[in-house]
Structures are given as structure tokens and as C-alpha cells.
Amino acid sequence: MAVDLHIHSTMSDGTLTPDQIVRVAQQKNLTAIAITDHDALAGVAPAIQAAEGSTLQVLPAVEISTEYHSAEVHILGYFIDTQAPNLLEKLKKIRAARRDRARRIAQKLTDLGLAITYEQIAAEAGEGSIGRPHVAATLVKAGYVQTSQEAFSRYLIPGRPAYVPRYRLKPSAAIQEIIQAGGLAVLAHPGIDNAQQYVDELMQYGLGGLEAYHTNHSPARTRQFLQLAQRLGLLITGGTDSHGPGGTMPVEIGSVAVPDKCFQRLLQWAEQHGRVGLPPRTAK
């Protein structure tokens, strides 16, 4: 049995709806999934509802982008109360900052002679938390670039003409919000941007887990993170980080071999700590 605890839906920058993600996971006979949209919780309830009556369990989760020592560090939150007022307010502020950033990017693109408007970008995002992938998709549709990757490399990464930095929490604040919402804070894909170097520091703020299994982790790196987690007493999670077909991470859901025992240990932790947001009972 396998799980995929890192998936993005159309509620952030994924290309599959929560319902579609659930159907794919069921087709692949996954034990559990987590919708970990960027700074958004709107995809959790639809996914849980879509999985009702099946053996698939859906964890309430989120991924929060933070900045630490000038590096981008992503914090995953599992078992969170999706109605926690403080967390909802903080995520609302982050999403508002995302919209402001998109407006500024649109203006930079206009100044460069590219007829791209904020309204087009917002339409691409739909109900989702707006981000650079939506800008990239808009540029592709307008014919200014051939692929999203080209859009990023030519316009949207640091040092390129339409890049705009955005508001981010500090990891300590993100971890605190997750814990206050009854959740477990996990460092996402530590192999990206060498985020593993901050694990010891982040544990001081309450970090409880490490995403050892990830699309961008080689077998050697995965073993390294498994050993690190064991040494520090951190729980282990993993997932594809799938953004769906055509997304920025277009890997197939369930394509990273994450052992079911990781999920079972997460459930044990949640029960021991009386965490809210446990997956609903499912059909046997």
C-alpha cells in the first residue's frame, strides 16, 4: 500500500480539482492522500467529501511558503483544523499579498510590451490561490512563450524583468500557526534549496516532521533524510508534490513510493496528541 501526502489542486496552482485528485488516487489504490495547496484550505473539504464511502483517507493539510535566511522554505501542516480562525486569517492575508504581487507582475509585463492584464491572470487562477504558475499559463495562452518553464526563465524568476518578490511568513510563524490549529508541522522537500540545513533551528519552533520522500529526492538523498529524521526523532512524510498534467510539477499522483507505514505513524501521532482533523471513518 502507498500514500501521497503532497498534492496540489486547482484551489492553488494545480490543474486537477480535488474531486479529480480523489478519483485518480482511488484508481491507483492509494491508502491516503493530502491536498496541500499553497496558502489555501479550500480544497480539503471537497476532497474529503469525494472520498466518503471509500477506503481512501484524506488528511486536512496545507503548504505555507516562508522565507528563512533569504531562502524559500516550505512548511507543510497536517491534521489542522481547517476552521481555525487565526490560521484562516493568516492565510487570507497571504493570498491578498499574492493578488497584489500578480497585479505588479502584470504591470511589469505591460511595461515590457506584453499585453497581459491582472484580470487574465486572475481568471486563470479561478478559485485558486493566485501565483506565478498562473502568470506563466497566461503568457503561454497569449502566445508570448511556448511553455510555462520558458515563462519562468524569461520573466518570472529572480533577476528576470517581471519578477516581483512577495510577502512570506517566517518559518517560526508558520509552524506556530499550524500547531495552534492542532496540526503537525513538517519541512517540505528539504533537498530543495538545501533547506535541510535549517532542521535543527526549526525544531526549536516546533517542527515535528521531515518530508523524506519527494519527486526531486534521489534515492541517496531520501536515505539521507530518513537517517536525519530518525536521528532527530522526527516523523517522516512524503509525496509527489504533483501539480497535475501541465502543471509546474506534472508528475503522476502516487508515483513516488511512500510507504503506508509513514501514514500509520502519522495517525498514531495524531491520536496520541489528541489532534483535530483526523480523517473520517471509511468503508471497510
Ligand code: AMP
Given for the second form:
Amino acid sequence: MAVDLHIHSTMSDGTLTPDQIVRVAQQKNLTAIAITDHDALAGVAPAIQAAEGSTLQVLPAVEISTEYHSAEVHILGYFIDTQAPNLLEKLKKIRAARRDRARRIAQKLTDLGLAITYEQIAAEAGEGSIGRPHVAATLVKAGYVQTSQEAFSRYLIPGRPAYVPRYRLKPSAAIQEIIQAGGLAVLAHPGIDNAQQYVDELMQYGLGGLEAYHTNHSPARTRQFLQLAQRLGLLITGGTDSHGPGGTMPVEIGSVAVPDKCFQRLLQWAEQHGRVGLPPRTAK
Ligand code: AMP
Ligand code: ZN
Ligand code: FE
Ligand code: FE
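Having seen the form predicted on its own, the form predicted together with this ligand:
To see the whole picture, the full complex is given below, headed by that same chain.
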């Protein structure tokens, strides 16, 4: 009964298509997955379609990158209505801002003597939500750096010369959009962003869950987050945050253990909130 509720596809900065992710999940006998692309919902429908006729359940989901006290705070949304007009419009605006930022990063890199174009970056992103990993991949292909990691640490992170901030929602707005779209808002990987300090505040906006299980959480951190979630009455989620082979987080799909009990609680939440029947539960 294994699940992976945090996976990126080519619809953002992952390297596997939604179809390929579904196939891998089926090979690994997972019972449920969520494709949580950055600021994009386009991976959900193809994955649900690819899983049709199998017992793999695909939860509609998204990961929204927000900003709080100038730090990154990622909010996951589960069981969202992927046709919710307000959410779709907000995400579209964010993706447009991502494209603008990629243009400005290309300009900065060119000024630094690393001649890459926006078109090259956009080609890396394909139909996906464009991000710094696509810039990194372009720099690797052009031979300016050896690895994506080197591209980040030399040029693309805050304080480095080609870093460009972009328009981001506040966590309160992201949570609100997710709730309005019928979904459950979850704080992603608090261990990466050190965002657990904001949990109380975020709960006031309607945060309903905490991603305790994550590739980058040590067992000790995971235990802390489980205790925190229990104390505050938050639901618990977990996943690998896999970005596919060769991606920025090339961990294997399904490699983070999430207790079935946690997943069953999520399904219970969905049922109580009328969110079942969206993805087929036991497909025929
Ligand atoms: P963006 O959404 O364009 O801001 O890019 C964020 C993505 O870049 C994250 O989801 C990671 O996949 C990747 N990333 C961010 N920081 C780093 C870093 N320091 N090293 C490698 N990858 C990173
Ligand atoms: Zn990513
Ligand atoms: Fe994230
Ligand atoms: Fe992620």
C-alpha cells in the first residue's frame, strides 16, 4: 500500500511526462500518486487518463511557490477542482511571470558573457511551467557549467549574479485559492524551507495539512513534524518530490514511505468534503 503524493512532471520542471510517471508508479505497485507541478495543473488530466482501467489512483494536485518574510514557502493543494476558474487564472498569471523572469535571467547571463537565449530556455521547458531548472539545463547544454547544481550555485540562487526574483503569491492567497477550488492546503517540505515556524499563522488562513514525509527530511525531523501535526490537528502527507531521472531532484518515485493510515485520513477528508469520485477510486 505505497503512495507518493509529491511528484513533478514535464508540465513543470520534472523530466518524466505524466504518462511515464503513471507507468513507473504502476510498475512499483503504488496505490496512489499526486502530480504536484509548480504552478501548473496540466499534468493532472493526462495522468488520470493514463491510469484509467488500473487500480492506481491519481489525486488532483498542485504545488504553489509562495513568498513569506522573503523566504520560500511551498503550498501543496490536494483534491482541487482542476477547472476552478480563479485558480486557473492565478496560475496562468504566475506562469506568465515565470516566462518574464526567464527572459530577464537570459539577459543577465548574456551580459555576463554566457550567451543563452530565452528561446533556448523555453525549448527546455516545452509545454511546462518554466523555471530555473530549465535555465540550468540550458547552461549545461551550452557547456558553460558541468552540472545543473553548478548553474544554481554560481548563477541562479539569491545573491548570485543571474538571480531574478519573480512574482509570487503570499501563502494566505495560495491557501485561499486552493480552498476555493475545493482542495486541502498543505505546507510542503517544512524541513527544506524552515517554514514550520509559520504553521500557526498559516493555519489561520486555512492550512489543513503538513508534509511530514519527504526525501529531504531526516527520521528525526520527520518525527518532529509528525508531533507538530498531531498537536495542531493537521493532516499528514508525504512524497518524494521526485523530478525524474536527471532532474533537480532525481530521487525514485515511491521511495519515501508514507503510512497507509495517513493516506486513509486524507481520503476520509476528501469524502467528508465531497471530493471523491473526482479521480476513480477503484478504476474499472
Ligand atoms: P523556480 O521555480 O524557477 O524558482 O525554481 C525552483 C526549482 O529549482 C526547485 O523546485 C528546485 O527543483 C530547483 N532548485 C532551487 N534551488 C536549487 C538549488 N540550490 N540547487 C538545485 N536546484 C534548486
Ligand atoms: Zn521543481
Ligand atoms: Fe517544493
Ligand atoms: Fe516539489
